[in-house]
Every structure is written in C-alpha cells, then in structure tokens.
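Only one chain comes next, encoded as structure tokens, the form predicted on its own.
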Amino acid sequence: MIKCVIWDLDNTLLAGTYLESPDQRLCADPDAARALAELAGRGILHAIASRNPPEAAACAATLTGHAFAAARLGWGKKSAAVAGILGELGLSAGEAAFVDDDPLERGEVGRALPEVLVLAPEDLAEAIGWPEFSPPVITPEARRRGDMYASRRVRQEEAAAFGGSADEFLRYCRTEVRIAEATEADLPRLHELSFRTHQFNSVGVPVGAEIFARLAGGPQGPSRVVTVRLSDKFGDDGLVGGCVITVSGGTWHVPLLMMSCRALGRGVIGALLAWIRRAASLADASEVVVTCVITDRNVPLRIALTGAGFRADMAAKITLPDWAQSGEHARVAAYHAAPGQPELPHWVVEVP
C-alpha cells in the first residue's frame, strides 16, 4: 500500500512556477488537486519535495486546502528530500510515491530510491485506480490522517523546545491512553491497522474484520480483542493499536500485537505491554507470552518488548493461529514476560 504521495510543486501540483509568479497569481493544477483530494479521502498522506523557498509549502497548502504531513524545500537532490520525508514520517520507501513533471528528477529519485513509486503527473489519472492506492477499508481515522500528522508536526516542534524529560512532556501534553475491549464498531479499524502497520506488528499479515469478530469473546471468554486509543492536547488520534489475547490454562498468549507508528515515542506501546502484564497478574496467570514473527520491519516492536521486560526464546516451537500464517516459512520468537505486576503509567485509562 502507498501511504504517502510526495509532490513536486512547479508545473506538477501547481499550475505554473512559484518563483516566476512574484505576485502569487498561482493556482493548483486542477487534475493534481483532484487526485490529491481523492487520495486524501482514502487516508493517504501528502508531502512536498520541491526546489523552492520554504514559504512555497504554505502557498500550496492554501491553494489546495490540504494540510501536508511534511515538506522539504531547498535546492539539494530530490532523493535526499524524499528520504528525509520518509524518515520524518516513519515510512519505508515502498510505501511512498513521488510525482514530478521533470523526467530528470524522476530518474534521480528512481535510481537513489528504487522502491519508491515514481510517477509523472499524467500518470495520476490511471494510478489512483491501482491497487496500491486502494485500501480495502477506509475508516474515519484514515480520513483524518492528514490533520493528525499536521498535529504531529506541531507536537514535535514543541517537544524539541521543551526543557524537561520525555515523561514530563507527556504529562504536559495531557496524554491519555484508553484501553478497552473491542466493540463491533472497532472491527473495521482493527482490520485497517492489521494491513497498515509494519514496525509494530507481531504477525505482519492482514487480519480480516470477521476474524476479529470471532476472536472477540469478551473478558471471560477464551480470547479477547483489546483496543488502544490515544489523545492529547494537540488532538485525538483515535484507535491507534490493539492486541489479541488467548488464555490457555494459566498462560496468557498474545498472538497479535499492533500499533500505529503515530504512537511512536508517546508512551503507548509500553503502556499496552504494562497493561497486559498487569491484567494477567490480576487474573492469576502464571505466564504471559507474546509471539512475534521476525521480519525486517518489526525491529522497533521487538526492541519495545525487550524494554518492557519480555525476553525472547528463539528456540521455542510455536504454532501460529491459522489467521496469523502467511504461507511462507518464517522465524517466530516467543517473548516471555518477566514476573511481577508493573505499575501503569499515569496516562493510562482502563475502560471497563
């Protein structure tokens, strides 16, 4: 899936050249603006990589009426600007498309970042119908993704200027993490998270809403589906994560744990792992085990597990549930929780 379209400005997103219009008599290219609006409605982010002064980004935002998730403007290589945007947004090259009217610029980006989908403006009319741009489900969170990333940028700017610790900044932001049992209304968003998350996903395969519905057996049943919501003074990010918990004897198994990269650095993944350990302890479970398929992308999740007191057993013989199997041979680790009942961070709210 393409998660972000990175736009050049001159004669691409703009119908003209910014620096050649000192009186700012510019307009957005109508075809590009229609494509941008259509893709934004599908939850796809937009960013700017352009050889222009920084104020050109604000001009583009005004002309298109769209809040861009990131912008890199200057006279360096376009591939460096694209790479910077990917790093800022926490995306891989394969999750981005780059649109530019200049074939030399497209060639430079394509050579430096071969996984990026490189398009000319005239490709867009057809491209928006491609599977890469057509997520199987579009939730309200997806439609608000551009605004959420705009809030993210403001949050990051304040964090850079904040003089206290990370914990103090989370308090200052009035961070709130709400952990609750999944409801029927949550199932489409859980499905969306299962195919959109990679860095914090323990199975790496899409899980259908019908699977989540079957697994949501309630607090006293053999399995539970738990949701995580995140908000702070900058805005409401909605449902950003979740997990599946199955109980067998005295062991709590967690075959799926997933979290949006928007929650990165905001205390959410640690809060969820602490909540799992604490809830298991209160239920007199003898053990908590998170199973994790080892992929190149989910290193951050494995680091978070280790930091939360889980230890990996790479030699364990693990049979994944049918819904978690990709059909390919994969290494799977069992992460065993340390004993004890950790304190929940102050920003966690448990919903009965």
The other form holds:
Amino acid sequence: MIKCVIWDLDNTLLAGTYLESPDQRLCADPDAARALAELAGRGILHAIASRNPPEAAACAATLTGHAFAAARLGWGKKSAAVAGILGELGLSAGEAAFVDDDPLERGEVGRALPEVLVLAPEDLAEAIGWPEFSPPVITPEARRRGDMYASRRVRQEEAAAFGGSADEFLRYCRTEVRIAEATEADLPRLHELSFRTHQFNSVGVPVGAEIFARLAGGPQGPSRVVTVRLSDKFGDDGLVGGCVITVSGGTWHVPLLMMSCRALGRGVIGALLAWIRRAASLADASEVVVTCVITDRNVPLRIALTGAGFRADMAAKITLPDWAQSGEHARVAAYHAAPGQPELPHWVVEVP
Amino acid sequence: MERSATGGAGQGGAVLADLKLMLADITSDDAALTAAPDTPLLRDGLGLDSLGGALLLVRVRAEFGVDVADEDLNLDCLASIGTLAAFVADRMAGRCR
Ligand SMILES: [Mg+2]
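Here we have the form predicted on its own; I need the corresponding form predicted together with the partner chain.
All chains and molecules follow, beginning with the one already shown.
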C-alpha cells in the first residue's frame, strides 16, 4: 500500500522549470495536480524531492494548494532525498512512490531503493486506479493526514526554538485533549487505530468496528469505549487514541489502550491514564488494572504506564477477552494502580 | 556484540561509558556524557520520552545482548543511568560466570 508520493518539481509537478520561469508564468502541471488532489483525498501523503533552491517547495505548495508532508531540495542524489523523506515520515521504501520526468533520475532511485514504486508522470493517470493507491478504509483523520504532517513540521520547528519546558510548550501551543464516550461515528476510526498503532497498543491485534460497537455501553454500562481527540493552534489531529473499560466488582479493567504515534510527546497518554484513575475514583472503584500483552513493539506504552504510577505483575488469573487474543501464546502483564485524583493537566477537556 | 566480561567495577564502568555515548546520540545532547550516574533518564532528567526510552533499550540489546524490556517488567532500571548500567553489567556477569 502506497502511503506517500514523492514528487520531482521541474516538468513533473510544475509545468516548466522553477529557475527558468518568471514567477507570474509558472503553474502546476494540471494532470499532476489533479492526481495529487485525488490521492490526498484518499489519505495519501505528498512530498517533494527536487534539484532546486528551498523556496521552490513553498512555490509548489502555493501553486497546487497542497501542504506537503516533507520536502528535500538541493543538488544531492534523488535517492538520498527519497531516503531522507522516508526516514522523516517513518515509512518503509515499499510504502512510497516516486514520480519524475527524467529517466536517469527514475533509474537512480530505482536502483538505490528497489522497493520504491517509480513512475513517469504519464503513468500516473493509470496508476491512481491501481490497488496500491486504494486504501480499504478512508476515515476523515486519514484524509487530513497530509495537513497534520504539515502542521507537525511547523510545530517541531517552533518546539526547537522554544526556550521553556515541554509542559510550557504544550500550553503555548494551546493543546487541547478531549476525552469522550465513543459514538457510532467514531467506530471506523477506532478500528483503524487498532491496526495502525503498535508502539502504544496494549493488545496488538486488530479490533473490528462491530466489537467496539458492542463494547460501547456508555458511562454507566458494564463496558464502555472512551475516545481521545487532540488539537492545538497548529492543527486538529482528530481522534488519536482510545481505550476500552470494563467494570466488575470494584475493579476497572482496561483490556485495550491505544494511541497514535502522531500524538507522541504531546501529553496525551499521560492525560488519558490520569483521567482513567480519576474517573475510577469518582465511581468508587477499588482498583484500576490495565492488561498489556508484552511485545517487542509496545515498550513505549509500558514506559508510559509505569511513568503514570502503574505497577506490573504477570497476570496469572487474568484472561484477555476473546476479541483481544492473538492465538499465539502471549505473555500478559497486569498493570495496577489505585484509583486516585491525580490532577488533570488544564488542557484536558472532559466531554460529558 | 559479545564482549568478554571482566566482572566487577571495571565491567560496570565500561557499560556506563557506553550507555552515556548512546544517550548522547539519542537525545542529540552531549549533556549525557558528563551526567552523574544518579541522573534520571526520563522526563526532567535527561529528557527521554517513552519512545526514546524504548529506542535506548533496543540499542542496549544490540550492544550488550541484554533484553531489559523482557526481563524487567516494570522497567525500574530506567530510573537513572546508574541503575540501567548496574542491571546490564549484572546480567552480563551472570551470563559469563
Ligand atoms: Mg524534472
């Protein structure tokens, strides 16, 4: 599945060459611009790899009306620019397409990065019909993915220049974390998060929308599904995380906790864990238990759990619900915390 | 990479020095090189976030052959540079005994 298209500019995304066209004459290639808009609507990211001065990226953004997720401009090898973009966006070579009008550039990228799908501009009209360019679920969050990466670039630049603490930066950004019960409209995105998240996912198996629908029993139900949304002055990231809570006896069990990496470093997982402990306390629960399948990939989640005051033991008596079982012989740890009233950061908004 | 364990303080000292190099690399900040052993790794200490902590453990496994995430359920040894170095040196010494 292609997640990002990396574009050459001169005579590919632009009709003409940047350095040889007076500003007022330069325009986007209409066929390329149409393909770009269509693919952006399917949640596919776009980036620029071009032998041009850095200003050419802003010019291409203006001409196409698109905010690019990444841009590498300069006179180095195209394959190095493509590899740099893949690293920056956290993508593998098999998830990228490269479009260039110059057969020598296409050959160089194809030899250095054989897994990248290399295309000439004239291939595009047909290629956008290929299954590689057609994701199975397209949620509003996926459609806006390009904008979110673009706002992430701006946020990271400002964070690097910001003098204060991480907390002060979140405040300066007017960070807002909204915690609410899941509604029917959230179900496709919750399903998508269940298979797209790995580092902050406590079970590591996809969970179907129909399972979330069955578990979403509202605040008073025996089980509930809670959603987390994130936004700040740079942009709206939409639904970035969630959890499932089941109540039995006086214990709040959390069999699923997940968060998108997009929300990393923005206070979200800590806010959610603090909220769970507070809500359990307000409901007079005696204990909160988060079960976590120990995998190679979810170490960040375990660090976040212990950082939020949870302590783990091997869950001898706890069995995962059937929808959370992978079939393999999983090691499951139970992370315990007493309900408490940890202070919620002021940027957390609880939607009743 | 396997290393010949010499045991004792020499081993722990070598682990500590290697850990500091890894930390300086991950945090892009040379402050780690001169940090005291009781400097916390996460948040206010050396400023590692949960992803940085996980990255460090991947490097530790590759370099020393010690799978901290697998052995330390609560990841208590991430408390400071010194606790992590002691944990790693201890497991290496145990393996070569
Ligand atoms: Mg060209």
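Here, rigid core means the biggest group of C-alpha atoms that superpose within 1.5 Å across both forms. Residue numbers count along the first chain shown, from 1. Bear in mind that the values here come from a model prediction, so they are computed numbers and not experimental data.
**Student:** Looking at the motion between the two forms, is P103 on the same rigid part as T197?
**Tutor:** Looking at the motion between the two forms, one finds that P103 and T197 are grouped in opposite rigid parts.
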